[in-house]
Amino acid sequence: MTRLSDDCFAGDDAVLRLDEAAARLAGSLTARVGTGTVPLAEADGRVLAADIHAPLPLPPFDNAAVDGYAFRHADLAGGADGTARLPLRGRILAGSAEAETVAGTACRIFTGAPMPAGADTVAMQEDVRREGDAVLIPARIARGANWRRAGEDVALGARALPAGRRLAPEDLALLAALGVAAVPVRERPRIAVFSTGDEVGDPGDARGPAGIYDANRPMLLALLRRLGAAVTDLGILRDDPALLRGRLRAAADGADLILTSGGVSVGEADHVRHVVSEAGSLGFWRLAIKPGKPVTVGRLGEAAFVGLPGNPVAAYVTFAFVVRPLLARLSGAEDLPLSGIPVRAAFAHAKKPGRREFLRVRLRRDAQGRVEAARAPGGALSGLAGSDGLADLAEEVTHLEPGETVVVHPHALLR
C-alpha cells in the first residue's frame, strides 16, 4: 500500500505554486507496492523492482562490425602503392566457430562473426580489392577498427538497467539482448476514477437539454493506462454530498490514488474539496497555474485522493503535473525526466505575473528549417486534440514576442 505522511496533508488555502506542490508531494509519498516477476514479453511500461545485472557481457564475444577482412594490424606493411596484399585464408559467417588467424593473412568476415584468434582489425569489404586468393587492403586503415570487443557495451556483472525505471521498448531489447527472460516489477498501483456532476453523462446515454458527455473520464484513463496503472472505471457520481462520502469512503479501501474531476472549485454544487476534508484531510486545493487553478489534493484512508477541474484542458494539464509525477513515486518508479524543449515562439501572448500558464501549440518548422512554436487553432477540446504539446510560460513571464524562446512540452513525453 501507499504510505502518505501527515506533513503534506495539514490543510491549506494557500494559492502554491506548480513547483511548490511537486515538492511537498515528492516529501510526502512513498511507495511501498509489492513486486512480482513478469515474462520479458509482458514488461514494457511496468517499473522494475530491482537493478538488472548482466548475466553476461555485451557483445558476449569480439565479433565484427561490418563484412570484410579480418587480419593482424601489424602485417600491414604497405607497399608502395599504400596497400598491403595478404593472402586469403578461411570464411567465417555470424554463428560460425571462430578461426585461428595465421600470421600474414586475412581471413573473409561477416558482420556479427566471431573474430578469428590473433585479429585485430576488419577492413569494410568496400575498401578492399581482391587479386585472386588474396586482397589489397589500405595501410591507412587504423588498428582495431571494426572490431566489436566482448563486453564493450555491457559488462559481465555490471548494472544494465536501474531499480525504479520504467520499462520502454529499448529496454526490452537490452533485457533479451542480455538473455533475460523473466523481469522483477513492481504491482501496478490501483487507482479508482470518477466523473462528477448531475450535469453530465456517458457518451451514448440520452443527453438532457443541459446535459453534456463526459470527456475527461475516458481521457483520464487512457493517460493512466498508458502509464502503466491498473484501473477502475466507477462512472459518475452525482452532486450529492453523503452520496459522494460514501463512494469515496468505499474506493480508498482498495485504491492507491483516488482521481475524480469537477466538483473542486467554490460553487454551491462542488462538494468534491469539501467531502475530502471531512472525510479525510485536505493538503491543497489551489495551484498557480492557468488553465487549472482548482486541484484537490489530499487522503482518504491510506488512498492519496487528487481531484481535477472538471474543463477537459484543465484536467489534461494538471494531470500531466500533478498526477504524473504522483503517480510515478506510487510507482516506485525514478524521477521523472524534465520533458520540456525549447523552441521558437511563432506567436505574441501577454499575461499576468504570479501564474504559470499552458498553452496549446503546434510544432511545425519555419522558413530556415527551426522548429518553432504557433498557437493551436480551435476552442478548448479541438484545440487540445489539434495541439502538439504545452507551451510553459512561467510565473515571471509576463509577455512573449515572436522569436523569443518558449519551453514546450510534447504530448508524447507526458505519457
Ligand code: AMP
Second form
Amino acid sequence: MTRLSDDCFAGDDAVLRLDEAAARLAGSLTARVGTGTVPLAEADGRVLAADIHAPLPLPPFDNAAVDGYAFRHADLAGGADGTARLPLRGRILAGSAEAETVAGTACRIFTGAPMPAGADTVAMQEDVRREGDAVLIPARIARGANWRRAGEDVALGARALPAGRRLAPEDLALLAALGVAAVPVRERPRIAVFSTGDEVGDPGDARGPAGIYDANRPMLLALLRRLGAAVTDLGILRDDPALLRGRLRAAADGADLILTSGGVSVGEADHVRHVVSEAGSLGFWRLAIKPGKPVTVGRLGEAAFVGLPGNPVAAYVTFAFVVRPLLARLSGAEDLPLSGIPVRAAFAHAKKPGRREFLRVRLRRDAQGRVEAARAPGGALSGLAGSDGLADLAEEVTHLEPGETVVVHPHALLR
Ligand code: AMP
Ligand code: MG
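Moving on from the form predicted alone, kindly provide the form predicted together with adenosine monophosphate (AMP) as a structure.
And the full complex, kicking off with our chain again.
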C-alpha cells in the first residue's frame, strides 16, 4: 500500500522545475509494499527488504591466489644467489582438506586450495624453477605474497548488501558465495497502465483515417517491467469522462500506482485531470521542461496516480524523470544512481532559458577516441528509437557550442 501526502499538491498553478517536482513526490510518498522471500535464482531485479550480513567470511578459509608453491617465508633466508632451494613435500588441490607444511620445505599448491598450516607465502609457478624434487624460489618474494586470507573480501558478520538494493547479477554472485539460498525482498509494486484518446488504437486493430497506434503503452509497460514492477495492462480509454471515471476508480482497487498517458493537457478532450479531481484528489503540474510540460499527479483511493502527456517523447522523458524515481520509492529501493554523464557535445543548440530541455542524442567516438554526443537523426519516434540517450540542458543554459560539455543520460541507465 502506498501513501501520497497532500504537500505534493501544493502550488498547483506554478510551473515547477523538474528537480522540485521529483523532490516533492519523493518526499510525499512512502513505500509500504510488503516483503517476502524468493530463491536466489529468482532474485535478480528484486529489492532487498533487509540488510544481508555475511553468515560466513569471504573467502571462507585462507587459500592460494595462484598455482605455485607454498612455504614459510622465514625458510628463504640464506639464498646467496638470490634464490632459496626448498625440498618439495606434499600437494594440495582446490577442494582438498587443509594440510600442514613441514618446516624448511615447499608444498605444491593450486589456486583456491587451502593454505597449509604454517605456510605464509605462495610463489607463482612461473617464478619458480624445479630441480629434481626441490624448487628454487626467488628470495625477493614478499612475505604473504599470493596468500588470500579468510574474510579479506567480506568479514564474518559484516553487512554485505544493504536493504533497499535493487539486486543485479553481480549481487547474486556475492549472495551465492555467502551461501545465501533465499533472499528477503520487497513485493513488486503493482502498477495499472492505461492509454487515453479517441484516436488511439492497438497495433493489429483496424485503424480509421484519423487513427494512430498506441506507442506509449508498450513502451511504458516494458519500462515498468524492467524496473521490477508488477504491471496490469488496462488498455486504451476513450475520451469519455464517465467511462474514465469508472475505469480509473476500478483500477485503484489493487494498484499501488495508476499510470496513464494522454488527456492531461488543456484541450477539450483532456478529461483526465477533471476526473481525477472528482474521483480522488489532484495535483497538476506544469513542468519547466521540454518536451513534457503537463503532468498530473494525484490519488485515487489508496492508489497514487500519475498522468503523463500523450506525446510519446514527452511520455518517455516524464517517465524517466518523474515516474522512475517515484517507482523506486514505491519499491522501497534506495536512491537511484546518478545517471547523467558529462560528455563532449558535437552539436550546437540554442534554447530558451528557464526550462530544462532534453535532446535525443547518439553517443560516438571522435578521432581521439573520446566519447561525444551528436543529435540523433530523424523525427520524434524515429529519433527516440535511434538515440542512445537524452542530453540534459539545464534551465539556465541558453546555448551550447560544439566542444562544450553536455550531460547525457544513456537510456541504459534510465531503466
Ligand atoms: P494528448 O496529451 O492526449 O493531448 O495527446 C498529445 C499528442 O500525443 C496527440 O497528438 C495524441 O494523438 C498523441 N498521443 C496520445 N496518446 C498516444 C499514444 N498512446 N501513442 C501515441 N501517441 C499518442
Ligand atoms: Mg488525448
